[in-house]
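Quick heads-up: it's one chain on its own, the form predicted alone, in C-alpha cells.
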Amino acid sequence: MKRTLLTSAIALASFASAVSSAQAAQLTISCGAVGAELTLCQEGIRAWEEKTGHSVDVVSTPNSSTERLSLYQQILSANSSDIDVMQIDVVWPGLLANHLLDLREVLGEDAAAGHFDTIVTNNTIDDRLVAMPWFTDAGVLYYREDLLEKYGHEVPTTWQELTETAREIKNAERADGNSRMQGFVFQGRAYEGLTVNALEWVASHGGGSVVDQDGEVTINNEHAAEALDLAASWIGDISPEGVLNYTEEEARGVFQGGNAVFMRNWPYAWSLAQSDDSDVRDKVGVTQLPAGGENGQSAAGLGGWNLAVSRYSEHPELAADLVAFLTGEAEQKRRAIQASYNPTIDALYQDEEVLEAVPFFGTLYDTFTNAVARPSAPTGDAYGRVSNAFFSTAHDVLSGSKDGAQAVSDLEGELLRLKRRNW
C-alpha cells in the first residue's frame, strides 16, 4: 500500500512539474545599455522571474536611439513577435502606436495612476495607453565644483558665461600640466541626442521649438541662428573636435575621467560620477542648463523612456504584467537610489531615501516637470524625418559647413516640403 502511494505521489509530482513547465512562458524585452541601464533592467527582470516563475530574455538593441527606432519599425512592420516588451523613447508613442497594445485593456483604467500626467498624456494616443512611463529625463549641467572654486568662478547662468569660464579654466589647467582638459562636452553626433541638445540651445535663446504646437515651422529666426552659431564657436575652443561624434557615454567618459570642466548630460550620469572608481567623485555639482543671454531662460530638453507591449506578442497579458512590475513604485525607487534614474511617479520626489541618494531631484524638480518637449506631437508620423533634418542641420553648423542664418533658412524650406499642407 505504501509503495503504491509513493509511486502515485511521484507520478503526480512529475505530472505537476510537466504542467508547470508547460505553463511557464518565455518573454523577450529590449533594454537600453547607456550607463547602468542594462544592469538595472536585468535586476528588475530577475525579481519578476522569481515572483512569477516565468523567464525573460533581454534582446540587444543599438545604443543610438535613432538606430533603435529603425530596428523597432522593421520588426513591427513585419508583425513579428520577436520582442514582447520594448523600451521606447518619449517621442515614439505616436510613431509606433498602431503596433502597440492598449495597456489599460489589460491592466485596468487606473494602470498609470500616480505617474506624471504629462507623460501619461504623451503616451496616450487616440485614447489608448500605448506605453507606461518608466523613467523621465531632462538635460542638466554637470560642473567641477573644485575647479570653479580653485579659479574663483560662480556656476554660470548663461551660455556666454559658461563659454568664458570654460575657456579660462581649460587654458589654466592645460598650462598646469593637464593637456587633456576640455572646457565643455555634450552630445554632438548627428543623431537624436543632438536634436535635444540643439533644441535646448535654441529654446533657451527664445528661438522656439522648431515646429510649434499648431504645427507651424518656426525655426527660421535670428535667435535660433544665434544659438547655433554660439554652439559652433565652442568646437576647437572649449570643446574638442571629437565632440562632433559624442553621444552620452563619450561625453561622460571625458568628464568622469577628470578631463572636462562642464558637461551636458542626463541625470543618470550622477551616480556614475559618484562611483568609487570615478576620478571626479565628490567633486561634481549639478544644476539647470544655462539661459541664452540675459533675456533668455534655461531650457531643458524632455527625455525619458517608457515600456510598451507589442500587439504581436504571443503572451500580451503576461508582457503587460512585466511592464507593470518594472514601472511600479518599488522598482522606480530602487532605480532612483541605485543609479539616479528619474522616477515618473510624483510621490518619489518627496521620498527621503530617494532625496538622500540624489539631492538634486528636489532642487531641480521644476526643471524635470517643465522640460521642453521635442516637436513629436504636432508632426506625428513625420517626426523622425523632422528630427533627422534638425540634427543634420545643427551638425552642419557645428562642423562649420554652414552658418546659423543659412542653416535655419535651409531647414525651414526642408520642413515646409515635408509638411506640405499638413503633417
The other form holds:
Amino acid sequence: MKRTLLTSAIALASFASAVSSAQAAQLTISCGAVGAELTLCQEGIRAWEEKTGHSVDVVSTPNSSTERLSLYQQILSANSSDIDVMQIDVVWPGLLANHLLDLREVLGEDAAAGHFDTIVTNNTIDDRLVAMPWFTDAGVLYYREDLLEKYGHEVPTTWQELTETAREIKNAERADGNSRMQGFVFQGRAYEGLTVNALEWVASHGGGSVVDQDGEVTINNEHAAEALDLAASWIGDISPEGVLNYTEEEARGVFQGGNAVFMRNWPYAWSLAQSDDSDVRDKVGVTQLPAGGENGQSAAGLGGWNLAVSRYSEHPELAADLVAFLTGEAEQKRRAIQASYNPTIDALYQDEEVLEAVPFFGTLYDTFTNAVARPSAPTGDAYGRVSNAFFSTAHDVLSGSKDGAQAVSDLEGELLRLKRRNW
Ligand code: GLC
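Hand over the structure of the form predicted together with alpha-D-glucopyranose; the form predicted alone is what we had up.
Expanding to the full complex; the earlier chain stays at the top.
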C-alpha cells in the first residue's frame, strides 16, 4: 500500500507539468543503431518523455539501409500501427510517401522553417511534407595525419594520388611490422552504401549520377567505366578483399583500430575516432573526397535521415510532436556536439560550440551543402530497383567479374528496361 502511494506520488509529481497517467500514451519509434545512434536517440526520447509524461519504446533497426527499407516496406504494406515514428533515409520519401502523414497538417505550415531547403524539398512529395529533416550526411575522407607526416605526404586531392600514397604507406608500415595495415577502407558490400561510394567515384570522374535530373539514363560513359575500374584496382592492393563485405561500421572498425591510412565514411565516425578508447584519437584529419583525376572534381554523396509519422499510427498528433522535438534545434545541437551528426538547421553551422566540437562542419560547409544526390527524385518509386542494379554492378566490377566498360553498358540496358515501365 505504502509503495503504491509512493509510486503514484512520484508519478504525479513527474507528470504534474504534463499529462495525468490516465492519458499517458505509448508510442514506438524506430531508430538507427550505427555507431552512437541508438544511445543518442534514447537520450532524446527520455527528454521528451520527461517533458510530456508519455512513454516511447525504441526499436533498433538493421544497420544496412537496404535491409531497413525492406523491413519498413513490410510493416507499412500491412498497414500496421506497430511503429508510429520511423527514421527514414533521404532516398526514401518518394518510395514511402503514400504511407506517411503530411506533417504540415499537424505541425503547421512553418514546421520545417530554418531547415535546409534542399532537404525540405526532397521530403515534400505532391505538396505533402512526409518527413522532417533530422541529420544530413555527406561522404568525407578520413586520413591519418601522423602517417602522412611520417612519410612526407600531402593530403591527396585526386583518387589517383590517394592510390599511390595509400600503397606506399601501407607497404612501408607493413615492412615496419604492422602486418595488418591497409591503405584505404570504404563501403564495398552490395547494399545502399556501395551505391553512394560508387556514385562518388563516378561523379568525381565527370561520369554523372547514373540517371540525370530529367530521368535520362547516363551511366554508360567512359568516365564512369574508368572510375569503376580504378576502384576495382584497389582490391587486394590498397584495400583488403574483405572490403567487398564492408558497411560503414566494418570500415570504421579497421580505421579506428589504427589499421588503415585512409577511410571513406560519414561524419558520425569523427566523434568515435576521437573517443577515449580509439586507437587513432588526435591522429585523424577529415577533408573532402578526392577528385577523379586532374579534370575531375570532388563529389560527396548526399546522405541523411529524417523522421516520419506512419499514417497507420494510432497517435498521429503525439507522434508528430515527438518528431518536432527530436528534429528541433536543441536536439540537433546536442547530437552535433556529442556525436558529430550534421544538423539540418543552417544556423547551427555558425554555432561556436558546434564548430568547436566538430571543426570540419565549418571548413567543409560547402561539401555538405553541395553534395551529390542519388537519383531518387527522378526515378520515384523505382529508386530501390535502380539502386540495387547500380550497387550490384559496382560489386561485380570490384570483385573482378566484369570490367568497367562492360558493366556500365549492361547496367544501361537494365536501367532502360526499368525506365520504360516505371518513370
Ligand atoms: C548513411 C546515409 C544514408 C545512406 C547510408 C548508406 O546512413 O546517411 O543516406 O543511405 O549511409 O549506407
